[in-house]
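Read the single chain below, which is given as structure tokens and is the form predicted alone.
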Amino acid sequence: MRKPFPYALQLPAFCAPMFLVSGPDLVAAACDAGVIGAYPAPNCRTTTELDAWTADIAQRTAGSRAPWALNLITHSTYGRLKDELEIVARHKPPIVITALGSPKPVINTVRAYGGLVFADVVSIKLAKKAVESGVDGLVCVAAGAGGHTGRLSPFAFISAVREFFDGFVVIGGGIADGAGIAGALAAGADLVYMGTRFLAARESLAQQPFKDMVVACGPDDLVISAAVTGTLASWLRPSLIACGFDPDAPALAERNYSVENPAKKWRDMWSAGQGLQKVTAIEPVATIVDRLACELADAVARFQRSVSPTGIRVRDAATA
């Protein structure tokens, strides 16, 4: 029997990490409005940074309607993991996210204070592999995801992860607006991912012209590849176009066209997902929010209205 998610939130959603994105004020802004705020280690240079802001997290969001959430980097490459760990452990976020490794490392050192612990993952086997390690919840990152994305559609992907995990599903994937994450939870998830939703806010640590970007793009101007990192990422082809690449030009397939590049990856050339299309302006994160809870509510009305006692209703009576 699955078990209810132990917080009481405005919306079952995270407000997901981005890299030189979310800082303090974006993540203390959605847990006052009522989301998860998340946030990546990476962001800051040094792990004397990440502790200060990870402490001002946990004191502005003492009395928020919704938990805080730091993203650790698991990779075994990854060399400030040991030191991040003691962050954890001192500050005590109530959920901790793994990336890119195993969540092995951080299990012990957040349940021993009674934390969950997420997996971020992009594939079945990834995530079976994570459940094995005894994780609380999966991230599961599907199609559309801005970012490192997924390959798999998000319906296609809680379906899988249903059939082995009755832990807490999170899915992220093109996700911006509430029939959005109503079409998730029906489909079996618990939580929802939101990311590009969230870049423009007034919060977020985007730069102004990358927020003004995302306010006039949409999911046809956004480039699929690995090149720039090595591993497959959602790009905004107008940023490719700004760093002097052509979006088009085979050479984008390989993995390396941007090795004499000086401009830096995420910094300069901007990443989002699929949802950029309900972005429309820059706006506080309480203001999204709210119409984001709106719409979720007309969403399940409307699909409380095509469900008779008999079965479903392919057209509404009221509307016929």
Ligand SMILES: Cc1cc2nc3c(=O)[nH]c(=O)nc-3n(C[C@H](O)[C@H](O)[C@H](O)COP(=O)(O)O)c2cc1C
The other form holds:
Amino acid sequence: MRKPFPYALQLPAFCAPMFLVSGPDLVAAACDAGVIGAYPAPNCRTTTELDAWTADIAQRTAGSRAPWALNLITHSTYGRLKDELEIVARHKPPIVITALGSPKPVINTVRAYGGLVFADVVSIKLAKKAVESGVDGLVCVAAGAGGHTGRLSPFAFISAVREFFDGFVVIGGGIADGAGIAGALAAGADLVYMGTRFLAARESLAQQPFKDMVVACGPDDLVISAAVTGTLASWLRPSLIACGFDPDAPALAERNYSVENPAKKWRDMWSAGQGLQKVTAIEPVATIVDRLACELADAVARFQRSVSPTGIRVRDAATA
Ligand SMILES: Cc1cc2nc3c(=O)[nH]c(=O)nc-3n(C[C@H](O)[C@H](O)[C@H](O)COP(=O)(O)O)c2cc1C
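Mind pulling up the form predicted in complex with the ligand next to the form predicted alone we just looked at?
Every chain and every other molecule in the complex is listed next, the one we just looked at coming first.
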């Protein structure tokens, strides 16, 4: 029997952590609207700034409908983890999401105050390692995701993970409407991880031209390449061109773009996922979440009609 998620949310979703995009306004608006608002620690240049952001977010979301989450890099080469764990112990994020390393170093600190630890993973191998560390949840980043994308189909990913894990499963990658959320839940996930859908939110820190490009582009405008950061990621083609690169030039395929160009990855080269099609305007988070909730209700009703045209519940039909 799987444990129910301990928070009653408006939508079973995270507003996923995004570098240079997720700040206190986006996190607080997400939590107020009833989805989990998350931000990555590297969005703050110093741990002093992170401490201030975190205190602000904890205070602003104290009466919110959904909890907030802090995303930490746990790779051994990341020098700030010790200081960031002190900030975690002080402000007690209800959920800590680890990325780019083992979740082990954070588990005791977060468990000590009753928080949940989720590990961001892009493969079954990494998912198994995270489960062995004792995490409460997995964030499975599948193909179609913005940022550093996964390669697996979300359906294959959830199905494989459910073979060995009955904790909380979050799935991300190209989910940008209520039908996608319904599909993820039907496939066995507890929650979804949505970044791209909130990129152009009014409260996001993304620069205006980035938001405009997100609204103007669709999934065909993405370049999936390891050339920018050394790791597979999903980039907006027009932003690469604006930085002077030809994304189709074979010679560039394996080069690190930033080596020969002053343009900064993430700041000038913009990332998004395949859910772009659903972002058609710059809107407040609350409007986006309300629309997603209506779409989810429609999708559930449609699903029930399509699997049960005579009105008999599926379980009744299967066990009759
Ligand atoms: C612009 C951008 C920046 C991102 N930065 C981070 C980050 O700093 N840390 C992280 O764990 N994930 C990051 N992500 C990935 C998201 O947290 C999430 O996995 C992804 O957006 C989900 O897929 P979707 O964009 O298709 O919804 C980023 C995504 C985008 C679009």
